[in-house]
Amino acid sequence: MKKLQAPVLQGLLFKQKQAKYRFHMPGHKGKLLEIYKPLVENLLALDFTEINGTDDLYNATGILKEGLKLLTKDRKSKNSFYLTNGTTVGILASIIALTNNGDSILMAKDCHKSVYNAVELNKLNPIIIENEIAGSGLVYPINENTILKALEKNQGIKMVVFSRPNYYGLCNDIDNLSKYCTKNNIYLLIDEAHGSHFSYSSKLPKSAMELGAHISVNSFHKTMPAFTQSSVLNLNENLTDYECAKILNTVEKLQTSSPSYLLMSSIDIARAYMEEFGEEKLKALKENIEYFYSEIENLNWLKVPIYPTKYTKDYSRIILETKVPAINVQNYLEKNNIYIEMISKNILVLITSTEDTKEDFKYLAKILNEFEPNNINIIKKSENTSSNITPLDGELIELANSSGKTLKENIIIYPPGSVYLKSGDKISQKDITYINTLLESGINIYTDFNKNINFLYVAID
C-alpha cells in the first residue's frame, strides 16, 4: 500500500518522543488515565453525531442532560454547559449577549485576545485599565480596589472583564467588587480558563462562581486531564433566567452544531475523575513542586519570585525568574526533552497538573541544576518574511516605519494570547522598540491578518 501523506499525524509522533517531560497543557500530559480507557479504546466507534439515544446538546433530554447536571453541582453554579470550541466561544458568547453596540466595557489591558474580539464584534466601547508589569516580564493582575475605583470614575459601565488567575496563576481579590457588581448592575465575567482545578483543595484560590462573579469559563484541558478545546461556561445564581437562557442561545449561534462527542466525554471523564482524586492529588502535587523548589534553591542564576501580598497565587504554576534570557533556558530545556509552556524576557512559566509526577519533577531539577548559564548564548528569532495581505482599507508597512501611524489590527503576544496594541492605537517608537526587544529574547508576537510582526496594517494617512 502507499504510504499515506498525513503530516499532522506524523509530525505529532514525532514530537510526541521528544517531549518526554510536559509542562504545558493540556492536564492530561499525555499520559493515559485508567478512567480514559473505555473511550480510548473505543475511539472512533464512540465519536457519534445526533441520533436516538445519544442526546442533543442545545435540547438536552438524556445522557447530556444528566452529565451537565452533575457538571452544574461540581461548579457551584446556577448552570454550567459544556464549550466543545475552547473558552474562546464562552467569552464571545457571553460578552455579545448581554452588551449592545455602544456600551462600555471595563477589561484588564492582559484580557484574553477572545475579549478584545468581542469587543470589535459588538461595537463596544473599550476602558482598558493597564497592568503592573515587573522589569522581569511578570504580569500582574489587576488591584481589585483599582476597579472598584475606575467603576465609580466611569458610571455606565455594563460588564467588567479579566482573568484570574493570571497566565502566571496570580490572583486578585473579588469579594467587594462581586457585591458591587450585583448591587449596581454590572456583569462580572471572570476568564478562570487556569482555575478549573480551584475547587478541588482548599489550598487553592476559591473559584470565581465561589465568590460571586455572574459568570466565569473554564478551560478543563488547561489545568485537568481533558483533551484540547473542552471547556466549560458557567452562570451563577445573580443572573436571572432570562440572561441565562439568552447566553446559552448565544453559544448555540457561535459553537459547532456539531459539538464533539469525544470532547464532551473528556469533559465529563475529567470531571468525574477531579471529584474522586482531586484533592489528594492537589496535595501530592504540592508535595512534589515544593521538593522541586528545595532542589533548585542554590541556583544563583534562577529563582522563584516574591509576590505582593495582596495578591494570592495558585501553588500549581510554576513561575521561574532567570538572571539569564529565558529563551536560552528554553532551548536548553527542549534539548533534554522538557517543554514548557511560555516564556517572556526573563521568565519561565510551567503548567502543572495532577499527572505530574515526582520523578517528573526530579529529572527537571537535575537539568536546572547541569544548566551552565555562561556557555550558552542562543537566541531564537522570529523569520523575516515578506506578505502577501493585499489590504482593501489601508496599508501595509514595515514595523520599522510604523511610528505615528494608527494600526488597523490587533498586535498579540502569544502565548499567553494578549493583546500588546489593539485596533485604533497609535504606534509610538517606543512601542517599536519594545516589540524589537521582546522578538530578540524569542517571544512570539504575531498580528491578525498576515500573523507577521514585521508588517503591519495601519490606517492611510
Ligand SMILES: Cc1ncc(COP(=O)(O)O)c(C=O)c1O
Given for the second form:
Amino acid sequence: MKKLQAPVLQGLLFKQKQAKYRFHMPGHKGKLLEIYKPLVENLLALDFTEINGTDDLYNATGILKEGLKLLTKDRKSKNSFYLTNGTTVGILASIIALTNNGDSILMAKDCHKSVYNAVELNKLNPIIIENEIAGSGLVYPINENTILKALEKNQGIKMVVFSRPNYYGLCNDIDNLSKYCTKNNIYLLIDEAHGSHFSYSSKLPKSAMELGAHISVNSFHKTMPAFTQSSVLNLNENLTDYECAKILNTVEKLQTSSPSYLLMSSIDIARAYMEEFGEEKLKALKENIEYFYSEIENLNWLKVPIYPTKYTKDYSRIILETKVPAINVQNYLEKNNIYIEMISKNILVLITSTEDTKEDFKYLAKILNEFEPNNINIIKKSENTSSNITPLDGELIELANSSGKTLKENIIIYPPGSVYLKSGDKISQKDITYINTLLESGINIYTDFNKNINFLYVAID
Ligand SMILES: Cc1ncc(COP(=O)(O)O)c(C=O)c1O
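Go ahead and give the structure of the form predicted together with this ligand, now that the form predicted on its own is out.
Time for the whole complex; same chain goes first.
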C-alpha cells in the first residue's frame, strides 16, 4: 500500500519510540490499563454519536445520567459535569456565566490563560495579585490572608480565581477564604486542573469541593489515567440551582455540540479505576517517589526544594532544582528517552501518576546520577514562528524597542500556559530583560496574535 501522507500520525509513532519514560501528562502514561481494554480495543466501534440508547450529554436521561451521578458522588459536589474541551471550557463557562461586563474579578497573576481569556471576553475588571517567584523560577501560590486582605480592600468583587494546586504542586489554605466568600456573596472558583486525584488519598491536600469553594474544574487527563481533554466541572452546594443551570447552559454554548463518547468513557473509566485502586496505587507511588529521592540525595547539582510550611504540597508532583540551566538537563534526559512536563530557569517539573512504576523511577534516578554537570552543553534556543501579520489598529514593533509601549495582545509562557503580560499592560525595560532571560533559558514564550515574541503588537502612541 502507498505510504499515506499523515504527518501527525507518523510524528507521534516516531515520538512514541523515543519517549519511553513519560514524566508528563496525560496520567495514563501511554500504558494500556486492563480496565481500558474494552474501550481501546473497540475504539472506532465505540465512537458513537447521540442515537437511541447512547443518551445526550446536554439532556441526559440514560447512561450519561448514570455516569454523571457516580461522578457527582465521587467529587463530593452538588453537581459534576463532563467536559470534553478540557478544563479550559469549564473555566471560561464559569466566569462568563457568573459575571457581567465591568464586574471586578480578583485573580492570581499565574492564572491559566483561560482565565485571562474569560476576563477579555466578558470585559471584566481584573484585580491581579502578583505571585512571589523564587530565583530558580519556582512560583508560589498566593497566601490566603493576602487574598482576604485584597477582598477587604476592594469591595464589590464578584469572583475570586486561582489555581490550586499550582503547576509546582503547591496549595494555599482556602478554608477561611471559602467561608468568607460564601458569606459575602463572592464566587470562589478554584482551577484544580492539576488536583483531580486529591480525594483518593488522605496524604494529599483536600479538594476544593471539600473545602467549600463554589466551583472547581479538574483536568482528569493531567494526573489520572484519562485521555487528553477529559475534564470535569464541579458545582458545590453553595450555588443555587439557578446558578448551576446558568453555568451548565454556558458550557453547552461554549463546548462542542458533539461531546466525544470516547472522552466521556475515559472520564468514567478513570473515576471508576481511582475509586477502586486509587488509594493503594497512590500509596505505592508515594513510596516510589521517596525511593527516587533517596537515590538522588547525594547529587550536588540537584536538590528537592524545601517549601515554606504555609503551603501543602502534592507529593506526586516532582520538582527538582538544578544548579545548571534546567534546559541542559531536559536535553540530556530526552537523549536518554525521558520526557518531562516542563522547565523553568532552574526547575524541572515532572508529572507522576499511579501508572509510573518503580522501574521508571529507578531508570530516572540512574540517568540523573550519570549526568555530568560540568560538561559544556549548548542551550537549545526556543523557537518562534514568524508570521508578521499586519495589525489594523496598532503596530508591530521589535521587542527590543517596545519599552513604554502598550500591548494589544497577551504574552504567554507555555507550558504552563500562564500569561506574563496581558493586553493593555505597559511594557517596561525590566520586562524586556526578563523575556530575554526566559528565551536564553530555553523557555517557550510567545504572543497571542503574531506568535513571534521578537515582534509585539502594540497600540500606536
Ligand atoms: C493551571 C491550569 N489550568 C487550566 C489548564 C487548562 O486545562 P485543559 O488542558 O484541561 O484545558 C491548564 C493546562 O495546562 C493548567 O495548567
